[in-house]
Amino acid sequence: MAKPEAAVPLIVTLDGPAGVGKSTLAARLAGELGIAFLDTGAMFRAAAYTLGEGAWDWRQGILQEKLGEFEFSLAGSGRQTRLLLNGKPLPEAIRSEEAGRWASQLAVVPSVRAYMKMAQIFLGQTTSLVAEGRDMGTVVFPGARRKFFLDADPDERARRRCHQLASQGRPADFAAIAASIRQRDDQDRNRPIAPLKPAPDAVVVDTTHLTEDEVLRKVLDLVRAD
């Protein structure tokens, strides 16, 4: 008697630029679904926070070797989804604005896209997940069920950014926040090797004028209805 198929693990993806609001409704998008959420920009800052400034201007087989000492494993669902790296914790430092500007230079060297990109497909061949990031639907998962791309006015995200770190009792910059978002939206979109675009297939959705429960409405129903 054949044993029967495995089903196919659920993959939805949500790119989109910085402080868009990606990781939050992916992880609540991920809980009502009853999945994993991966954060792969937090995979990007993990590892510039490990490595250390600078490490984008190192030898390739300095880095690689480097590179190669990283495990990324996912337990739990939803928000309760943990990001480990070497089976630890991810620390809460990798969400600075230093870290983020450090992600997104080492975002550009071909042997760290090489890399996540081959540990975030691993993930995504055993687990079902909502994954967000600058390039899941276009080049990490293709094939996946559902892209969204999520956009929103520059000033927007500041403030979204600044909201959220003042919520947290930490230093709110706008001007400066502001600035930081406006170069990486500058490098992410104009970077030679996987651009921040929306896939050809994907949903685009502005979410300017929209709170974060519409948007989560708007997106769950679009999964749903497949």
Ligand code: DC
Contents of the next structure:
Amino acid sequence: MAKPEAAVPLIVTLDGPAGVGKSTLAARLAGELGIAFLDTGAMFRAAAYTLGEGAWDWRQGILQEKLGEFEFSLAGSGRQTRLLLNGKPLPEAIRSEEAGRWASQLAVVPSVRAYMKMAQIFLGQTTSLVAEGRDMGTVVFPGARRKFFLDADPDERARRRCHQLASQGRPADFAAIAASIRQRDDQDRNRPIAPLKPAPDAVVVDTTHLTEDEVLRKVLDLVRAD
Ligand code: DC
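Mind pulling up the form predicted in complex with this ligand next to the form predicted on its own we just looked at?
Below is the entire complex, every chain and molecule, led by the chain shown above.
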């Protein structure tokens, strides 16, 4: 039987730029803590992929109507956490670089941000979460118990992404991935609403020269120290 949730769910936020390793860390951290993880980038990717290219130029009213048909939910916990859209698992195609760029473009639209914020807060009201994204600590969960901001040199992030793609047997062009990462950094850091930046009370971890295990240990020690 599932463990009953504590009265006030535990929220740990992990923010940072594309390719810094947030998703992997969020899944491992959630596994160690026995709670779910929320990949909010996947929510933006799923919306961008479902609505299609150019949705960011639609009228706000139409976008709101379409977003009203979306319902995100979580199943399971730890590394087995699954994010569902209208009860179904998200398609693997949302993981492409193109879907990432569409998501980044859609993520500047005010009605999209408002919808996602509402959906994320709703999930965090009943479920303890490691919530990862761009504005988890600054906008969506300002009262989170612990906040982390992961960063790493852009070329190192591109190398990690290439390595991840290669290990999945997918094509990986370093120059194209590095360019895409820089383009998304620029878009995510400089947008007017909820730009990517560390919350004032976030612990900033530069992971450029750290292994995945070292980052996990550092973050876990701080969460457990609370
Ligand atoms: O983390 P990711 O690469 O899967 O995210 C895809 C895009 O979605 C990212 O470039 C910007 C957007 N995003 C956002 O604006 N806010 C979030 N909390 C998460 C993602």
